[in-house]
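First, one chain by itself in structure tokens, the form predicted on its own.
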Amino acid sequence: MINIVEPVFSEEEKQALVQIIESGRITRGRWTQTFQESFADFVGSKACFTVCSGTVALFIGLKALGVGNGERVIVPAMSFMATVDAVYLAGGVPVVVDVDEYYTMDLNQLEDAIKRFSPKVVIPVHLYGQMCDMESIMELSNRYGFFVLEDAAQAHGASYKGKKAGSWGHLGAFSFYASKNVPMGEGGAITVNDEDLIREVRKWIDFGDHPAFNVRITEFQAAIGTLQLKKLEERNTKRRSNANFYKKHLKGLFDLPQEREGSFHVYHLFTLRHPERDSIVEFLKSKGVDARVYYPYLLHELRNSDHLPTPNADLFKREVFSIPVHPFLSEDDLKTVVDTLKEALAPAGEGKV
């Protein structure tokens, strides 16, 4: 099988992790100040605070920007629940809005919601690997006053006119699922830029005279994530390299994934579309290629939320699907991923690589 993810961790990795046994400290030492310090640095944040999960760097996010009493939070259609969910565990109230061609929060209709519904929060969310255009946004925030917490789960490293995801909101939020670019097997974080921000944000997490929750990463996940990190620019180098290949195979085949203007796209997911998308993703997986199909939902349907029209959603919906793009992919790997698929629409076999 060629699967869909592959997280893959050397002798490096696996010697830090027998270090840390030996050391007695498994939590809250050196590796967790390192990830923290070199994420911030990397992201372009002035700090960066360690979660045990994408789910919970969104939650406390929209607390510490004073979501909890039915304040409105703008979310785009397409996105893994966690978005959603994590507005109403704050005690806010999702706004649904369409996804523009890049499957990114549809910019119009943003400015629509944010007149009928004046909410606290927007969320954007860099879908697959792209950022979106947070320019725009973040002009909107200004003229309307809103804040805005970025959705950076699946776009580590990924950057819109040289500033990388998680460094334009007000607050940012990652996760490190097994999954994500840099993967630790669990955990997230918030990145903040803001002084009065990142006091809000460390109320949450650390115990005092503040109601707080224990949601620490250990030091184990620290040290991977450290590691990995290191070596995350390098891989998505490759991911952008498997996503050309792809493009250029199967060009006029499939709707292929579009590159915002000054937009460095990291392809954490390569998403295809095609009318026949089920039977496609059926005989990939029969033919050892693992496909998948990222997201049969849209989050108002998920959570029944108040919403504007999402004509791109869903038509998205119904045809998109993600093949493997992962770093550790072979060059015959590739060349069976694209024989594959024209087998899928040709049972013939006709135009291999």
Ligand SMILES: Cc1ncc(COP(=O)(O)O)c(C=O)c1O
Contents of the next structure:
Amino acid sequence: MINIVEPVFSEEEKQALVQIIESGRITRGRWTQTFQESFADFVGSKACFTVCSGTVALFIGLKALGVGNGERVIVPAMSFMATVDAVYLAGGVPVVVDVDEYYTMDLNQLEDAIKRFSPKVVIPVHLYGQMCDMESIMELSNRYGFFVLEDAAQAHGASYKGKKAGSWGHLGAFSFYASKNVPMGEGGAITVNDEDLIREVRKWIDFGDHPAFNVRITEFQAAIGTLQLKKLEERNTKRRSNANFYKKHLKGLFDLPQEREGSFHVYHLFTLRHPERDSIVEFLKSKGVDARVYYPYLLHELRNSDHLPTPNADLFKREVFSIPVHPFLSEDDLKTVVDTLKEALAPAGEGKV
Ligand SMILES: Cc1ncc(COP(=O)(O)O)c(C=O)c1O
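Mind pulling up the form predicted together with the named molecule next to the form predicted on its own we just looked at?
Below: every chain and molecule of the assembly, starting with the one above.
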């Protein structure tokens, strides 16, 4: 099977885990500190706080921005369910808007929704590894006075106009779940770009005079994250080269992912579209190529939330599927994926690369 994700660890990570066990310091130690500093540095944010998941990062981000009493929070129709669930868990009320051809928030609709609903927070999701047009979103934020919490769970190292995901908004939320471009197993982080917000985020992280959950990660996770982060740029480059291979060989056969001008896409997922999606996915799986649908639902359908019309997302939901693009694919794997996709469209025996 050519897997859709393939976390790879080396001797370095093994040794770090052994050292942590031998040291006896398995939580709240030097690795957690190091990870937070390196990640803030990498993203270009003022600070970074690790938490136990991306969902918790979004939840704490919303609480830190003052959500809790039915405030409106705008989210896009296409994302993992955590994006909308965090809004409900924090006590907000989501409003769902459509996505554009890049699978990120449609900015015309966003402005309509802002005028109608006066949101406290907007959560742009950098879906599949490509950033939203954050420049325009921050302009709207300045004009209309809402906070921006970037959902960068799929966008470690992605950038727009030279600035990385997680450094544009007031806050950024990351996930280090096993499949992510920086995997820890489980984990998350909040990047903070505003001095005043550091205090608000801390309230939800440090035990003190404010009720809070324990959201810490262990030293094991922080060590894995620190060592995986060092390899991120090289791995993102390989993801981009795999994506270019697919784009070259699948041109004209599928609706392929497009890159927004000024955007550095890190291809957390390579997502393409075809009207015969379901039979193609089934065929790929039967031939040992792992293909998945991200996502088979839209956020407003899933949780019955308020929404604007979503013609793009309605179509994309029926047609999108993702194929393996991870950095450990060999040239042969890439060719097999392309051949199998062509075979799925053509009669047997035709369509080799
Ligand atoms: C876009 C998006 N937001 C939020 C999350 C939630 O992260 P976690 O699974 O670490 O809670 C994920 C990933 O799982 C995600 O892909």
